[in-house]
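Just one chain is shown here, as structure tokens, and it is the form predicted alone.
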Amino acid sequence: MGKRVLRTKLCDMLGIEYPILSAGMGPSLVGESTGAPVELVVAVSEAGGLGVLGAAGYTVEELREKIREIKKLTDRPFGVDLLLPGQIVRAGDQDAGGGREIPLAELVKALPKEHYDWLMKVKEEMNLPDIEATYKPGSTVMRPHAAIQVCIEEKVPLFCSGLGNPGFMVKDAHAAGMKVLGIAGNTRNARRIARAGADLVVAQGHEGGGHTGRIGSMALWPQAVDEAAPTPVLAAGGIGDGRGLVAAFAAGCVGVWVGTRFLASAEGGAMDIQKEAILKARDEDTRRTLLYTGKTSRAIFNKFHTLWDSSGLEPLPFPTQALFASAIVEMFNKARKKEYIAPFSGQVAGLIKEIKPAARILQDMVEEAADILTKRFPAGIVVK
């Protein structure tokens, strides 16, 4: 059989042949600067997806090098993505510091002292290890600004918004040359990012791992193209394999962005303990929490929910939480305290049974989806 072709709208938009994005998955709070890294962008993009830098981990210095890295490998399109939160958006960009980096270990001493107190106390009943971690004052979830100027000079093809709304920034991408996708977790969001002038939207649904929202997948991705319209619509949320992208496609969506099954890939950039944890968990094993970010994500249940549940405090605002709970999970992880880390990760872990390279996920994915759609359906379903 030669080789499969499976297009829609979005694969001319895009430029690629297959309507398959990998998710611009940021890092976990330990172990990586990123869950998508160069590899996997360039895996998904010659497999003929488009994949998509995770890029809230590095510095706007450290992206520029990543763009480049990814040119000198691939010349087919590919996309980074960004978290602008609005505050910090309206704020402008943060001062970088001159480059220091900042030993975390003084930046939780700024903790409100309820916090700080507690995370003492845990270091010490349970014995852990100093915190050695640093900061990076220049990130680019501090300086949006800059980083999105970055894309612009580096003719990205793709700029995706992993959290906020992009519409500020529409008028300069377009004229650059440079589509922009925004993801949104409810349809008044979707009709937001779409009315904004952003090319296209992803719907996530509530199955969705990392930063997701309330809405579950069957019941927002019709919603939300209907609210977006004309805007094309992609699906996230509990997406894994040809099924799910024929299910996105059922519910009028162009094309799929998806996460957890790319982020346990053989190029995905968890770690291999928090690939196995993937690899184990079923679906009732995820659990959506404020914990890691102050903003409400999915992760794979584990110690760390019961002992912060166990606390009595509330979650610090973003991103200052997301630093709070790095500093216990870098305790954690140094003593080898496995059971109290894992990654994010969406409900559809439980269907993710093997460690595979990226090109062959999203190929079985294609197969699979090409299968349903030209033998399955005409063999088990009349219609007259």
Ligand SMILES: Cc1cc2nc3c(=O)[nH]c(=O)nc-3n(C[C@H](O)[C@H](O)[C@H](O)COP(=O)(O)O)c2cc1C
The other form holds:
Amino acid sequence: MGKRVLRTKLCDMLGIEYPILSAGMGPSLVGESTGAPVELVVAVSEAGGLGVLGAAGYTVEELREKIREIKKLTDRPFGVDLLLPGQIVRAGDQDAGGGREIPLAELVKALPKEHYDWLMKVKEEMNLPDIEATYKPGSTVMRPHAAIQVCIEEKVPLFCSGLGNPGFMVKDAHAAGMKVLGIAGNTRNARRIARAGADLVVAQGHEGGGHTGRIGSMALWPQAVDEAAPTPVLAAGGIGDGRGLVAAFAAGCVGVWVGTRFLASAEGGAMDIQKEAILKARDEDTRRTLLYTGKTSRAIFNKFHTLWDSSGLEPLPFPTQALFASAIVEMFNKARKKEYIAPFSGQVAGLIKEIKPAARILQDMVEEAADILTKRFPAGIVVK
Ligand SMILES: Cc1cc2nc3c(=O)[nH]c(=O)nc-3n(C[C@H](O)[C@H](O)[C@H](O)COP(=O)(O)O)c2cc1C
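Moving on from the form predicted alone, kindly provide the form predicted together with the named molecule as a structure.
Okay, now the whole complex, with that chain kicking things off.
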């Protein structure tokens, strides 16, 4: 049998075989590796989808290196995902740090006193080791303009903004022959991003992993399609197999943006204990919390959530809360307090039973969707 064909207009827009993108996933916390590293990007793009680098945790210099690594390993289209916090985009890039790394243990001393005192209390009461992780200033999150410039100079085929509206850079990106995608968790933002000139909008439902909004995928996808029209929409949040892909098509989406399922792949960037947590998780095992970054994000529920809830503390603004949470998780990790560590993950974790190579995940998704569309639907649904 020849190779399976499953195409939408997204494939023509991006020059890919299948309308499946692996989501840009940064590190869950400072010091962790990215969820969507070079290996995942290359595997997905080589398999006929489009892999997106999760670049939120890199410095601007590392970003350029990673883009060049991808180009060496594949000549297929790929994407880069950055977070573009509105307040930093408006204020301008922050201190590049001159390449020096700052110990997290120093940084946490500058946090509000009640946060620092609580951190030290947890450390003492749980007998946790010292904080050793370092923070590299000059991350793409703190220097969005410089990071965008790198993407433009490198002519990254698809630029993706995971947070904020990429409208301000669309003209320059188009001049470099790039496409631009923005992610929205509600129809207001889907419309805003589309009207700002982005080529594609991702509509991510409440059930998705990482930063996530309040509207469920089933309600959001068709409404986002209507609001963003004529800009095409990709579906995200809760997609783990071919059934999710077909559901996205039914809602009018041209393709899918898949996070958690690719995080739990052989090439996904999560730590092994985090992949184990996804395999063990059932549908009810994730929660939204402000704990990790100061913005609502979905992660597998663990004892750190309960500890934080009992602290009575207010979350710090994004991204300061991430420094605070990172310092504590680093101590848990070194002390092997597994029950206090789990990754960002979507509710789809309950569907994930096996760590597979990313190419297999993509092929299985395509095969199942094709089977549903060509066999199961005609056999199971009577239409006259
Ligand atoms: C570990 C992890 C890290 C993430 N980091 C980012 C990020 O840096 N930028 C971004 O745009 N989205 C990020 N997300 C959200 C994904 O891009 C995607 O929208 C989401 O995972 C889709 O839902 P799903 O997990 O149900 O597939 C992250 C998700 C996960 C699971």
